[in-house]
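Next up is one chain by itself, shown in structure tokens, the form predicted on its own.
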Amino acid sequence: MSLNKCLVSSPATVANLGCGFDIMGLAIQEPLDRIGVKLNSNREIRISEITGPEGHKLSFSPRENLMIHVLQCFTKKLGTKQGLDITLEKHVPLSSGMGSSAASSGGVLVAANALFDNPFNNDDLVTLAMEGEKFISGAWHADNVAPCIMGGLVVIPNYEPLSLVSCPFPEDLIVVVVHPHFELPTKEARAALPKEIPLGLAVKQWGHVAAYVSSFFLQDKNGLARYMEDFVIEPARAALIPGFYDVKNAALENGAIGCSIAGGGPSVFAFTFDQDQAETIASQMALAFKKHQIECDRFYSPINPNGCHLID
């Protein structure tokens, strides 16, 4: 190992996009978590220090924080009983459907991975970061640890065995992310989901996905704008979030090309191609917020094509 220390800047990240539930994500701009990861010399894996807006929610217990899981994963894997500290600096909020836990599992193996020289590729961290994922919402899925690992928009299309694919974009696109100011858990937006979907249904959301994973290879703005539509995902997790209807029609209504909750909710994300009209979008989306009582956190920035990166 040439370092002692890493330190590791994970962004946001919005999973589904749309229709694309558990198989679409991308990273974002902002907010981003600071994270680092030293060696120590009693072989223990301990958070030695959590900081930022959102760190006095965290646990620094094993048995409650997903960090000390993933990073316990990571050694168990690389053979090494070798003692590691954790630094965070949290900023992306907890159950936001931001991506938080994955910024944190991601960010802390991409920190460590780098300490031991990189012994892992991508789909190595992805995997592993999937366990942190299962550990706090009890599901195993990548759609936000992809992104924030590897950066920009991926697509899964199989899990077993895990396969990742980045997907182009263009690059002028804006994501606009509007952040409530309540907490809706993973668990209770998974729990919401239908067991089955009429077979006619599940057609024309196939359909939708295939042809929106095929306007970002191709560039198509209009075809973005046509099949983000989600006919399953979005009607069964609405109701969660007050206001979200009036929420998305602000949105649309002020010249976003489409609009949908980011992962479980209760953020709501939406795309334009314009700078000065994002920043009218998000507006018009916090205003309907406080509409129903509920003030925002607003964010827009073009996608992220860094994610997890090493910082000075």
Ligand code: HSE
Contents of the next structure:
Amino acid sequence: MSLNKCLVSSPATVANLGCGFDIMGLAIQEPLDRIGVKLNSNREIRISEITGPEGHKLSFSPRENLMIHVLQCFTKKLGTKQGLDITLEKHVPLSSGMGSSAASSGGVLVAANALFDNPFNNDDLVTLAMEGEKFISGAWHADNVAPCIMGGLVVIPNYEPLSLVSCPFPEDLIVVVVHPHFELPTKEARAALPKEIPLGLAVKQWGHVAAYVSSFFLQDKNGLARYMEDFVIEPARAALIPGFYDVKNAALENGAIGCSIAGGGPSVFAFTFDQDQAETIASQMALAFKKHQIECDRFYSPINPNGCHLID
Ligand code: HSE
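Starting from the form predicted on its own, produce the coordinates for the form predicted together with the named molecule.
Now the full complex is given, and it begins with the chain already shown.
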């Protein structure tokens, strides 16, 4: 080991992206967590410090904090009993649909991997990070952890075995995210989903998914606008987000090419190709939430191509 501590920056992410439930996600530029991992001499994996605006909501307990859990999985896979101290500066809001748990697990794994001279590849790290998602929500999904770790836009065509495809995207695509100030745990958002869907609806949805993914590969902006719509998950979850359709209409009326729930919500995201329109779209979406007595944070940026990366 050439280092005894590593610090990484770990981004928020948007999963599903409309019709791609559990199989697509992208990284955004802000907010970012900062996560440090340092060797200790007592064979224990523990959290030494949690700071940042969201930090007070998190526990230091190994039974409750997913970062300890994923590092235990990491050291077990590596076959070491090395003790590690974790520091976390938490900015990505919890239970927001912006991949807060993914930012924690992805960041801590990328930092630990660098500390041990990179024994694991992206497939290994994403698989380990999914242990964190399962720990928090009971669900085994990679559509936040993969783009968090790898950056850019990632498609997951298969889970067993895991298959990760970095997908091209138009560089001028701006992702607008509006985060309403209430929490919606992924577990609850998943409990609202239908267990089965009629075949006709499934055909409609997978037609869109196929055309949506190929539109990214072809850089076909009209295709992105035309095929983003989700017929299955969004209608089932919309009622969990007061004013969702008003917010979506505000985005579309102000020039967004599409709008849907970010991950499990309650954040809502929109796409635009017009940098000047992004601020208007974000503020009009926030205003629509405000009409339902809900305050919001707003973010907009191009897709973050880097994902988790070392800053020290
Ligand atoms: N695909 C997951 C879901 C993302 O929609 O439940 C959670 O952020």
